[in-house]
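Just one chain follows, in the form predicted on its own, and it is written as structure tokens.
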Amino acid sequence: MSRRVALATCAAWPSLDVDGPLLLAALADEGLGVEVHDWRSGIDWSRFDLVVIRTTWDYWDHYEEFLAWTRSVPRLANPAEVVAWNTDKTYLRRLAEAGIPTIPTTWLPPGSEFTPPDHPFVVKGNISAGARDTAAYPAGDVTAVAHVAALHAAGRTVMLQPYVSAVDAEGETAVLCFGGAVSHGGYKSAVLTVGAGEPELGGWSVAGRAVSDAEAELALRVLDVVRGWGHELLYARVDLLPGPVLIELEVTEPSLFLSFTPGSASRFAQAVRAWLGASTAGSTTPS
């Protein structure tokens, strides 16, 4: 009898995106048998021997329950306790003290004053997803500050970062890892625009890019630091700035970037099978 994986989606993505028909086929081939479902269906998960989150995006609008649904699942790729602290952008000041470039972060509880440094920088909430509720300021930009109370107002702590300028015209780079191996890389164009406000949410090019040493190097120390944690990981999406730096591991239900690597679905569906085959072996899913 095949194994039976589930792909976790939301209400308007009932078809997932447009990786989706690529990693069905690829978990197919694989011998697996899978089915989608919005995370908020309630049907039993547990008939699964693997569910993994996919496009769950809508989680923002229902946070705490869908905690509560990733704690309820009983084979969940990435586990709850990942995704726990993953949905909480605080994780990077955990990865920078151990030793991750990261970009230069003031953290500011809901409290705390807020006054608008002499250089462009970036606003967000350490729980967002997509770009929401984050924007880029110039130097001294006092609208800033109804943005940083909003978020206080919310009970979130703001994220204050210098814009990092080289990402106008080098874009971003998304690092795609497969059962903790380096399987392929993408590119997204600058995400906020200084002065321009909230983005529309999807409202940046993205493609296929080739990943460097540096970069793959980069990647893989931050897996080693959350193995460090006691976490493997089916996938990940590493996201640098030029340097490389570190601007976000995405290890929730990040978009894969498969139709631009031909394999690269195939490597994510062997990536599921070998953590199937690692559950059967240890009788409980790897975490």
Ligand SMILES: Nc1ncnc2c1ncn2[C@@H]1O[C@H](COP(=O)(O)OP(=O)(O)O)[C@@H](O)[C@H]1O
Contents of the next structure:
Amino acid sequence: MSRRVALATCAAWPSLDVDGPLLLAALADEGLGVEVHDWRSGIDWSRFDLVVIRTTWDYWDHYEEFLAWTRSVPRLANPAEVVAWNTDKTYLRRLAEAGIPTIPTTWLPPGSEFTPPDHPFVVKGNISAGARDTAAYPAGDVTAVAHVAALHAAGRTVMLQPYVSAVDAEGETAVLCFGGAVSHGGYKSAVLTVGAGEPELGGWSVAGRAVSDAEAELALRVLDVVRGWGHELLYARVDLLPGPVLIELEVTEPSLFLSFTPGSASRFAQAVRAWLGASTAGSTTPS
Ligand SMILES: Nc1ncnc2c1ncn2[C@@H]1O[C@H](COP(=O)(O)OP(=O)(O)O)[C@@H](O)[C@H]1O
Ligand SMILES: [Mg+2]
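Please give the other form, namely the form predicted in complex with the ligand, since only the form predicted on its own has been shown so far.
The complete assembly is shown below, putting the previous chain first.
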């Protein structure tokens, strides 16, 4: 009998995103039976040999429920223990401590004082995605005080960073890794404009992009650190700003940039097959 895989989405993305048709075709080519379900649908997830988190792009509005759901699914990729730390960007502090170059960040938990720095800066929250509640400000801009207060009122830790202006010309590089190997790259234009407030969702462009040797090496170093924490990853998107410097490690529900690189969806599907093979051999996640 063919192995059964579910792709988890949300009510706003019932048919996945642009990666969806490519993923479905590639998984079918690997002989896998695939279904797509809203993570909040309440179905019996134990029917599947593997549930892959995909377009669950409302989890930040139901954060505790989402974490509980990940813990309730018997065979999930990436696993619940990965989602638990990855959805809170304080993991970046641990990666920095492990020697990964990251953007210098001041962490301001609720209750801490905030003074606008004397250089262009970014304010964002520790639990966010898609640039929600994220904005860049000119040096000394006191309008950021209300932004910080709103994040604190929502119980968020504020991340205060210098604005990395090289992103304006060079953009961001996404390094897509499947089954621990680099698959392909993606380009994202600068999302923020200094002084322009929170960006419109989708107000940036994406494209394919070649991964440089330095970017590939850094991406694999990041995966090595995570392996040292005890976690193998089915999929990872290592987001890099010019440097290269890590801005984000997306191992919960990243867009996969599959449409720009022929063969990338097949590599994802092969990684799913390998994951299933490894989990059949023993534990629920490969070791
Ligand atoms: N310190 C920064 N300097 C320049 N641009 C930034 C900075 N922080 C965030 N951005 C921009 O905002 C976008 C969203 O920020 P990011 O940290 O990736 O959070 P998320 O994607 O989870 O919302 C990035 O893709 C980048 O374009
Ligand atoms: Mg990002």
